[in-house]
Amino acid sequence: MNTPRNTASLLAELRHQLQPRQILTEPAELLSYGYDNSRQQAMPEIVVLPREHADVLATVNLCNKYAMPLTPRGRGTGTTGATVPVKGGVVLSTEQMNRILISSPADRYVVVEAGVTNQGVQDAVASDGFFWAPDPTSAAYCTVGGNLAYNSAGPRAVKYGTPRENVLGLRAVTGDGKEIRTGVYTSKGVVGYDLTRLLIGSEGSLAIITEATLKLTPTPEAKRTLRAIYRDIESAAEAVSRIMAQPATPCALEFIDGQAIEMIRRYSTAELPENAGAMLMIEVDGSLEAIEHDTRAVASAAQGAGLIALSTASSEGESKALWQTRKSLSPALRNVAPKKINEDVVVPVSRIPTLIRGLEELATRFGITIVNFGHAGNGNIHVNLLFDAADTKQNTNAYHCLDQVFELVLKNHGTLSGEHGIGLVKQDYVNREIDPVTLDLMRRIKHEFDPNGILNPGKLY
């Protein structure tokens, strides 16, 4: 990029272009915009909040001519850093284009703006019996472009998948300010490229995504919940394989260590016993005619060497009592280390035993309490390293212990995160998981979106 970069000029353009309460300058309304939930903080010189894709269009463009780093955004719910604006330059929040488009539940699809949020899209299609499956923990709050973004997905992508498996097709404004379709409006289509899925999990690196066609899923006639405590995290992980490779595959399979367990025991009112080594929560749904059966094989999967207790939700209340363990966690764990370390990497299901082990031993050796919980179904596990961040020896020995929880995924075969993504805090280890040849290759397909480089800069490689 040759053109000089001119915040005053850029400013100057963006107010005749856009209305004055689309943009904000003032350091206490910028503010809001430089942090999302990693912590990590830096100042946006301008915040820009377009109300359609013509709005982001010009935007885009706009930072093009002035050589402006543009950070795109939705709610700021992510983990690690992806929408921090580490070069300054603007900011573009999607979060007032929050229009449902087009509802076409006989075609079940639903065409909605990035900044509708996961909720607001569940909420829009439930009348008409469907509901889009990405269900992330904070459902209420993000945005169906943040999901995008990193792909975020949560406990039902066991059985109906991430985003990728969940949107047909794309709207959205090149990092070189050009307009693009992608994708299909139908089940099947194979003509050209599948853009869709890689500007999906792209951290807005690539383009700026303004509308999503999204895929939607009849919502089950029943649904069930179970509750499975085990000796140890063998059997439980043992318990895992047998349930997913039986046909009935739950909705939901969520696992929670020994470690994890007792916390709740600590610091919630959740009873469970002392000797819980691991504990599994399960979720069965479909018809009303195969629920029962359904349920008794999953049931009937969980049972084995290890299992201690074994309980099944016969009312939506009693279901709601059961996930409540599992809702205490992240409240304990703020309690005990409000500035842990939360990793979601994912290893192969059959591996889950040698990872919690090794874990365990990386805990000892630096002297690092690590809490492990997640999505047992596809071994997408959250680690959680707790720490004082005001001892220097503890904040030290957390990071060393991270870098050897990375290497242990890896050579386990997994990968270093599901659904969080890498945004700043995992960019150093990229290179660990992918070879210099195919790095190279994903930073000039970069550079062919994004030519000027303006598009969320200092992220990901």
Second form
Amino acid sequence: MNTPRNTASLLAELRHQLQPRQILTEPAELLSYGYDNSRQQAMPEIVVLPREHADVLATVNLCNKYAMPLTPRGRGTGTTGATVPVKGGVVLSTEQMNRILISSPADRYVVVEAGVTNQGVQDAVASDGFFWAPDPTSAAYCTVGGNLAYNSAGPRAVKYGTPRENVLGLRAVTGDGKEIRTGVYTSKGVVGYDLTRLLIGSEGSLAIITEATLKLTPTPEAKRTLRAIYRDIESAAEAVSRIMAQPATPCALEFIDGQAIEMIRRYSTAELPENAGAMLMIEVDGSLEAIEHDTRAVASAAQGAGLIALSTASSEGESKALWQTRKSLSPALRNVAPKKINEDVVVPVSRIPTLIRGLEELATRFGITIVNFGHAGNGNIHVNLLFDAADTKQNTNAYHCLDQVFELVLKNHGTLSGEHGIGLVKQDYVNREIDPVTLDLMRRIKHEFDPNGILNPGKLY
Amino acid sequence: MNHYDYTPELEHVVSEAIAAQQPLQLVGGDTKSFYGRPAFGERVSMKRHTGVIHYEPTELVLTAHSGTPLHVIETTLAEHNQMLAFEPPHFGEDATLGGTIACGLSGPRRPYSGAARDYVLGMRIMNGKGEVLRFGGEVMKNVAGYDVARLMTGAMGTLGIILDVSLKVVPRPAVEITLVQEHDSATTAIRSMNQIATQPHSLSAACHWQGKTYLRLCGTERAVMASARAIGGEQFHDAANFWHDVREQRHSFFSNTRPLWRLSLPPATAALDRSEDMFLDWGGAQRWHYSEHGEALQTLVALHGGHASLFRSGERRDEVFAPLSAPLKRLHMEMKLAFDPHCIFNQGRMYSSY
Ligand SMILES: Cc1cc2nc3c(=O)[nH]c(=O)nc-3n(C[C@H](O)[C@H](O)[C@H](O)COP(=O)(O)OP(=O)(O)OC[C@H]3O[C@@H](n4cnc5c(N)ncnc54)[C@H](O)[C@@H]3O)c2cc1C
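Switch from the form predicted on its own to the form predicted in complex with the partner chain and give that structure.
Full assembly next; the chain just shown is listed first.
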């Protein structure tokens, strides 16, 4: 299998096995498959658009035969450059693999092709009274394949989990071109090792997922929104612990820090108390009969030292108004500085205050603005470094600062990524979190799935 | 409580085993040796490697050495009104955390709140070279690195020694009640259990045996009462003991000594042949059946998209788990060798070939 890399022969054979419209080679067409939301870019030589599992299998086998790098791609909304074909070669885009294959509401699962968008899944199952738990903000544009490869999730994860907890089985093609099915179409897919969860979160480096069996959850009847404002981050973090320790787990527990509140106050019309140091947005869901009671239980847990204001929305309109404050943050951030580094770190909930205080210190030390918000219920904090990249001093400072941010996170028993993955941009930091022996094992796992190293080369470890 | 870190001795044991090419059999409380295949090699007891290392109730995370008795962990959690969401079976007083996670078994709550592996946040292990490795951590979300902690869960000790495990724990539900409905056939019971599960009720267990369907609801009082009214049925008062017996296989159904098969199926799969003799758990996703005709059973279950394994008794020198496809089997072998290159851990415990 040591044939040298050969684009021309690969192309010839691909043309033999796939339809002409499934193969792109025009530079203008290739261009849009070379970048993702990290703003990194590299040019692929060929883009393949498989329509079904068999096309993926054929492509992987040919790439092995001609030693061609192969980068799987969903919709390229990832933020860490994991789909950027840094070694050239083939980009395999799943955009045409977008069928719902089996829908089994009675068994509470749906089997979809990897290129179906997250929203596509939600729309397909909504009429049967279900949802699929992972809810990244990019749902309308990102694919199930991308969600699984990154283990992407959103606010709902605090109650309903991430893809790892919501996938029953996979069909995939390993890097060496073997079809595997992991899990089964049941609630209990235990035969052999749990390769389903090994593939989830592996960023397209072990196998290309072609189909996934997704576990569905019945849609709750009612939802309530609460907004709690605290004097400081310490009181907010204590409230988070109290809320999580009572049995009515909220379906969203989002947090923004004092700096973010300041932004909102400065750049939007939203009204917030002057002395606000942190804010929690909380959502509770459940049955019509229980929702009021559960909302009161959560509200009472939100109360405590440092609470300045607590509002509960009693209508859709009021709920929208409460969220509006939170939503005005993103546009506000754009006003502050031209460049933003957005990290998604995780620390134990009790360490959130230490993290935020540490970040405030770093902001002062390096003279840049740091704004933090995120999924407080599971300690997943989005750390935003805002600066002007054209200013060389600020630019250098920002990257030194980022380095210190990661130190701070690891010192607080945290992890460098809760949902965005490693990709290209965190590669240099991985070895701080994972020790050499463990990394070595991960490389061996990679080697067993992908002995020729064709899948997504130049990424991860 | 006892605290002892056995890691240094284990390093020694493993390096000697490598040198002597002596396979090792990892044993926790020896409560689940009936399950899987008999491993061979020298027994290494993990019971000394014991103690809760870190438990922060407000974080909902507990980390313990693998030899810690499961009952100690459950008692510790109960003191703070918390519990293990996957309701693991003990199958004996000596059950340890490590054995529980290695077998990856979960109890009646499984289909509604997740399996053992869904609650494993991180792990420290020793591989077959005597090296100590760490995966994941004590936080709820982590996408840095392959999810090896979950791979270890259910691997039955064939990949390495589980040293410490970090688990996500959950608050106990405020209220738990069980309703009993009469269903004269497995077919109507399966339909009913799954119909309820498609609605946003606070179901936490559902099983059926001999005309009776048992539905456990848990959550806040209002939610449970609302669901109970919607679902209907007689309230069952000795429910805690009942579910305990189902979980521990002490229920009279399990007293037979014939080969006991576990059928894993999509929950709404119609009643199979001889369903009236089966104990249906997990809302129909796990069906227990005594049979001397394993192969026919495996074929039948596979036709319905599931798999069958020989859970207890019967001929355990043959394969007890459903066979793997050729590419999966090869991948399993390669995984095994990546972790345990000298093949010293639990040889034959899962499949005969490794
Ligand atoms: C506005 C916006 C909001 C976002 N919000 C969130 C959020 O709330 N939470 C969150 O977690 N992320 C969020 N993201 C990041 C991103 O949308 C998610 O990571 C998403 O899951 C990526 O999906 P994708 O289809 O675009 O995958 P891509 O970016 O195309 O690919 C991502 C990774 O998956 C691999 N891959 C793709 N398909 C397959 C396959 N079939 N088999 C194997 N590997 C595959 C690729 O190789 C790559 O490594 C956001 C992004 C944007 C732009």
